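The data below hold one chain only, encoded as C-alpha cells and taken in the form predicted on its own.
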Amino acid sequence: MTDNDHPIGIFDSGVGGLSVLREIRSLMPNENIIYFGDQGHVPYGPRPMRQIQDFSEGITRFLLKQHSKIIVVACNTASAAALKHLRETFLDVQFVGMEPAVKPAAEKTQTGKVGVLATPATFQGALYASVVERFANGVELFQNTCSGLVQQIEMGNLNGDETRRILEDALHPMLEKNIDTVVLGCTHYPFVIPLIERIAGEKVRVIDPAPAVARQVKRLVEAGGMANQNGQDGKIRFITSGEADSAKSILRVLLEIDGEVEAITWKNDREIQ
C-alpha cells in the first residue's frame, strides 16, 4: 500500500458520522476509507469535555496505526470539546472537524431567525460560541438539543413516534418565531432530514454541514498529493466499539450497505485493544 493507498479516517461517537462518509465518499469514491463508530459510549452529548477529549486522542492514535492520512471528525460534540486539544497533540496529523453551519444560515435567512438543532456539550463549547460571534450579528438564534433524537437515530428509528415528537418539540417553538432556516449541529441529524421538511415545512431550508466537509477533505487531501489515483473503488472498513450486528443492520438503513462491521475493545477510557 502506498501512502496514496492509505484510508481517510472518520469518527463518531455512533452512526452518525455516516452521513459525513457518505458526502466523502459521493466526492471521493476511489479514496479508501475507515470508518469508526464509538458506540460502547454514544451518545457524547451529556459527557464531561475532559472524557470527549479522552475517548477522540485514544481514537485518533488508533486510527493512526491503520495508517490514515487525515482524520475527520464527524462528530459535532468531539469537534466542540477535542479538535482544538487534538490539533495540539499531534502536530503532524491533518484533522477536519464540524462546526454548526451559522454562517451559511445567516447569509440566507430572510426572517432574520435561524434554528439550530445539536448537543448539550455543542452549544456550550467555545467553538460554538465563536461561530455564532462571528457570523450571527443580526440574526436571532433559538436552540434546541433535541433530547434523545440521537438514540432513535442510533437505533434506525428515522420516522417512528418518538421520533416525531422529540422534533416536533424542538420545531414548533421556533416556527412560532417566524424561523425560515433550521441548522443540523449534530452528524446524525440529517439522517432525519426528510422528517424535518415534513414538519417544517417547505418554506423553511435545512442546512446539512456535510457536503461542506467533505469538500474541504478532498482540498486537503488533494492540496497534500495525497489523492489516491488506482482509478478503482475505494475499500471502506466499518469498525463499532458496539455490538458489530446492531451497526450491521444500521448500516443497511441508513446507507443501504450490506458490510462487515469489526467489533473492537476498549482497554479503557484513553485506548482501544
Contents of the next structure:
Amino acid sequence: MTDNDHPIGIFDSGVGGLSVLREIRSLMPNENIIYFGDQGHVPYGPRPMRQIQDFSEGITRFLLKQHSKIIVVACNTASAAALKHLRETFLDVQFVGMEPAVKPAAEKTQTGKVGVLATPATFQGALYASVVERFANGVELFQNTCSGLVQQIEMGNLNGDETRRILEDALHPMLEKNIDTVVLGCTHYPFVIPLIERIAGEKVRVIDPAPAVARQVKRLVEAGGMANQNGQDGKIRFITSGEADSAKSILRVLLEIDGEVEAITWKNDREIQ
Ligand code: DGL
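Pass me the form predicted together with D-glutamic acid (DGL) as well; I've looked at the form predicted on its own already.
The complete assembly is shown below, putting the previous chain first.
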C-alpha cells in the first residue's frame, strides 16, 4: 500500500459524520476511507470537554494506527472541545474540523435573523464564540440544542413524532422571530433536512457545512500530494464502538449502503483495544 492509498480517517460521536463522509465520497470516489462512529459513547454534546478530548485523542491514535493520511473530525462537538488539543498533541498530522457555518449564513440572510442548531458543548466552546465574534456582525442569532435529536437520528428516526416535536419546539420560536436561514451545527442534523424544510417552509435556507468541509479535505489531500491516483473506487471501512448489527441497519437507512461494520471496544476512556 503506497502512502496515497492510505485512507482518509473520519470520526464522529456516532453516525452524524456520515453526512460528511458522503460529501467526501462524492467529491473523491477514489479515496479509501475509514470511518469511526463512537456509538459506545454517543451523545458527546452533554459531556465535559476533557472527556471529549480523551475520546477524540484515543480515536485519533486508532485511526493513525490504520495509516490514515489525514483526520477529519466530522463532529462539531469534538471540533469545539478537542480540535486545538489534537493539533497540539499530533503536531505532524493534518486535521480538518467542523465549525458552525455562521459566516455564510450572515452573508446570505436578508432578514438578519439566523437560527443555529447545535449541541450544548458546541455552543459552550471557544470555537463557536470566535465564529460569532468574527462573522455574525449585525446578525441576530437564535440558538437551540435540539435536546434528544441526536439520539433519534442514531435510532434512524428521521421522520418520527418525537423527531418532529423536537424540531418544531426548536424552529417555531425562531420562525416567529422571522429567521430566513438555519445553520446545522451538528453533523447528525443534515439527515433531517427534509423534515426541517417541511416545518420551516421553502423561504428558509438550511445550511449544511458538509460540502464545504469535503472541499477543504480535497484541497489538503491534493496540496499534500496524497491523492489516490489508482483510478478505482476507494474502499470504505465502517467501525463502531457500539453494536455492529444496529450500526449496519442505520447505515442502510442513512446512506442506503449495505456495508459491513466492524465493532471494536474501548480498553478504557482513552485507549481502543
Ligand atoms: N454529531 C456531533 C456534532 O456534530 C455530535 C452530537 C453528539 O454526540 O452530541 O456535534
